[in-house]
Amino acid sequence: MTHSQLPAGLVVIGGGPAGLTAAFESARNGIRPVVLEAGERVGGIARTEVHKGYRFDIGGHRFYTKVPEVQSLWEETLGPELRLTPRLSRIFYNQKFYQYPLDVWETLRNLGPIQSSAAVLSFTGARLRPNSHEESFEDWVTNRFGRRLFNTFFKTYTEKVWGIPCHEIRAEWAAQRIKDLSFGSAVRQALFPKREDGPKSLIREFHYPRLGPGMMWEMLQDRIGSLGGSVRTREEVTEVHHDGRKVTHVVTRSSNHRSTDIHAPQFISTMALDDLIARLRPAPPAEIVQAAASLRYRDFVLVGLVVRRTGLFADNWLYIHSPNVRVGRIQNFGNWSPDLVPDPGTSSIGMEYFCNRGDSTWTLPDDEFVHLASREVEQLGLAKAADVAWGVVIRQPKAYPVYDTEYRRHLDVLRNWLPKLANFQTIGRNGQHRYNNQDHSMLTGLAAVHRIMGEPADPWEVNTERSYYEEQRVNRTTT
């Protein structure tokens, strides 16, 4: 095992959207970055995996933002490869499909007179007598949509995703991600049509790279290299050394087991906070280690199926609210971009299963997973299991930071301690334990570099309102 010294102006741990954006911003401002990515390819959870010529998006990544600097970076990097894509996503519940956001009249018709009447009464009661102690996801949704609508359109899917009861998920997650974009807003508009602000609607189209989201990050990787930076894949950071005031260097292990010490004046990390704290040398105080170890994450598995049929469904993706199947969401990759599917006589779909590493879903053997996914496709009535030509299983650890009832307390402990390392910043989804979109992750990367350059910027204070929400106001007078 050999050691070498590699000078750099900035070390970036992680080659996902946040890390690569930080590296590019530093490179074009004269600071030479070295990006260290443990995986085989860049992009993190926004990468694109390729099997037998078929391209699989790990989770489905819309390129939509309200932030001009992010939009500009996408456009200047991808050029004509960034295409506009129509958006269609529906909810599958009780063997029926519901528009998302839910159309009030379609929903009432599908639910039937008894269930729809009960839903409207429940909604009205919740609005008249809200729960004054709004602490959990369940409280937040029930206050706005009623108990019936919560049980029908929120509970099953949300608990599939997070693996914990809705009353254990913080209300701030709902406030951050939902923003009244569902049946409740439609009901309110139907019942109270004189609202001055008008209803909200999700965007009806978004940008998407021709060959999947990984195309953006692979092209940005090339741009970083052309500016003198370095992006090194299959190089895991195993130790982060510090002297109590600043980080001095990191130690990496490459795929050939070669160990390297990398020194730099500045460091940025997108590593999950529990992994980061465990790699610090010397170890931080016990309460810091405990706080990091107490943060929870949700993992997921994508089962990509190639089906010998076309026209399975028109949506980009479906939310599966049925408790009778384990799949939580289904992508139809050809509806994102036809170029993800090399054989136009086939369909490529992504069956998404949310789980925890080590549980029975995560450890299911690949062939059994493909069989399960094929069986559930037939159970949902989308295709016959016999139509599946082949499948591939892609496991993604730490896909989602969990907003449980204790996470904020633990995160605050870490946020108060990490600034002791003056030349070290944490950014991105896992680097800040925030369930954010890729444009927000990119903004944290920009902010970190601007801070290095002496500007009054703080990645933790990035205004999420600029980047999260995809709703737009619908003018009631527009036809």
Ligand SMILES: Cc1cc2nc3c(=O)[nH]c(=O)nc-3n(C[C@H](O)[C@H](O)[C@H](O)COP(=O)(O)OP(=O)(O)OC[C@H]3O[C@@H](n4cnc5c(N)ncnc54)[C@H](O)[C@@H]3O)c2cc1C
Second form
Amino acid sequence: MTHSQLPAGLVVIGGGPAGLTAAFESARNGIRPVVLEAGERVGGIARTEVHKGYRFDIGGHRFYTKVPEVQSLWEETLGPELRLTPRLSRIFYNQKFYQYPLDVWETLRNLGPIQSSAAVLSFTGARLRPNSHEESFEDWVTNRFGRRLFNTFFKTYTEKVWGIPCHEIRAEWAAQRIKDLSFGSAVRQALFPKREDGPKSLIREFHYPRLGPGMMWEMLQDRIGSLGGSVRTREEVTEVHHDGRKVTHVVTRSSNHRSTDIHAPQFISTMALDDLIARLRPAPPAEIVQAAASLRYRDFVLVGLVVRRTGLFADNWLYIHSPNVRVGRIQNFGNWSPDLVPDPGTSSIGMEYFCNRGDSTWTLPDDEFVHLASREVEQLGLAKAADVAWGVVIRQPKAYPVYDTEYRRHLDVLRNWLPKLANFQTIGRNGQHRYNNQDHSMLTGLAAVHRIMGEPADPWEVNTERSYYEEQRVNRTTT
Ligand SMILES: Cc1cc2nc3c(=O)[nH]c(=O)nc-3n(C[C@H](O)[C@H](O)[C@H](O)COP(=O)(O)OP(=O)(O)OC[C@H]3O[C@@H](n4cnc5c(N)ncnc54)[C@H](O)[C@@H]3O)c2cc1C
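The form predicted together with the named molecule is what I want next, because the block you gave corresponds to the form predicted alone; please supply it.
Now the complete complex, all chains and molecules, led by this one.
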């Protein structure tokens, strides 16, 4: 009997960072995992797609963490392929570049005397009369920056990302992602500069695999294989069967439309919670189905453009705050790793569009999307549309779990019900409806396997603060 014919000790649904980390941890502890991945390749949202030799991230993916076990897994898997990349990312607004977190002098200089005075007045007003009901993202930022800076540097971009007005986004999201940043702290830093108190390498540089994040996940896939586990791509889990107390088996559909039943003593899922609940057989009670169906997501389209010019901009990525273009962020992949761009006489950029599946952005035909992105690059003054050699459109459903005002209530309903299935755990970004990064998803994978091994671990208790270390230090807002 070969390794791949041995019975599975664990079925893992999804071959993204959470699922592969769980599979690897179980394989190295003697529990044979079978990973079932619907997509063509592993990596989930952190995969790297290859078109004509050019490599595209689904948005750029930095590798940063404060968690030693995550860092060592990256290092031992990638070895010398994990490189340090210089970091630069700025806001591009009205043809000017702004550091983020905002640098006071640069902001005032770029805005000019009239807008700057208005910004300072509005900030002073917000400090003197803060909104005492700080419930929304808008309240939270306005209290710390004033309305004028909120309108210029937060509103448009945030609404592009989430597709809902800032007053409908919970303050908790701002508190998690922007941390203790305020215009006041920026002014204090400008007047009394303090040394950055984080390790410099984490702030000015970040780790990144030579061939993009997908390289990490493809190499981990190989390691799982060599430990006796199996990772099956193009195999989607369509049904999750249970007897009310435990999951008995899953049904998969492969790319050749073959259905297979897969049994195992333990199951871990990283699929989105709404998909999971819809695929449970028998269906759970109506209130559970209703709670899952009420969770919202934001979808994402990356338009990769290969431009016959170099040196378009120095940043790894730019935030685009102008309301007159639809693009929200632009990656410059050669600045992440030159090896992503096979022809050094060209640039490869990723134009990021945030949308909802089925809307006019999501459904734009590929050729029209490439035209739109090329026009917008020219409109922003970064390159001529005529310099675009070719483009590719990559659609990513459920890129972001949405923290709307109701999500917590729905999530709690699911979280209370799911433990009824004793041998089943749901982990990862969409598996827990948590806006996390790779390292946090990986930690949920480790916790789930440790729990199977009888340790007192709980993926729901993974502390996001541990993995948001860099945000705490640098006080950035990112998506
Ligand atoms: C634009 C953008 C930029 C980002 N930048 C960074 C960054 O700089 N650094 C960072 O660390 N993180 C970043 N992230 C976050 C990172 O992508 C996620 O944290 C990570 O991919 C989550 O891993 P996961 O395994 O939890 O989920 P996913 O990556 O979503 O993986 C889930 C997998 O499950 C599969 N699946 C789903 N349903 C089924 C099914 N029914 N059957 C079989 N397979 C199924 C999917 O195909 C997918 O491969 C970014 C995310 C986005 C959207």
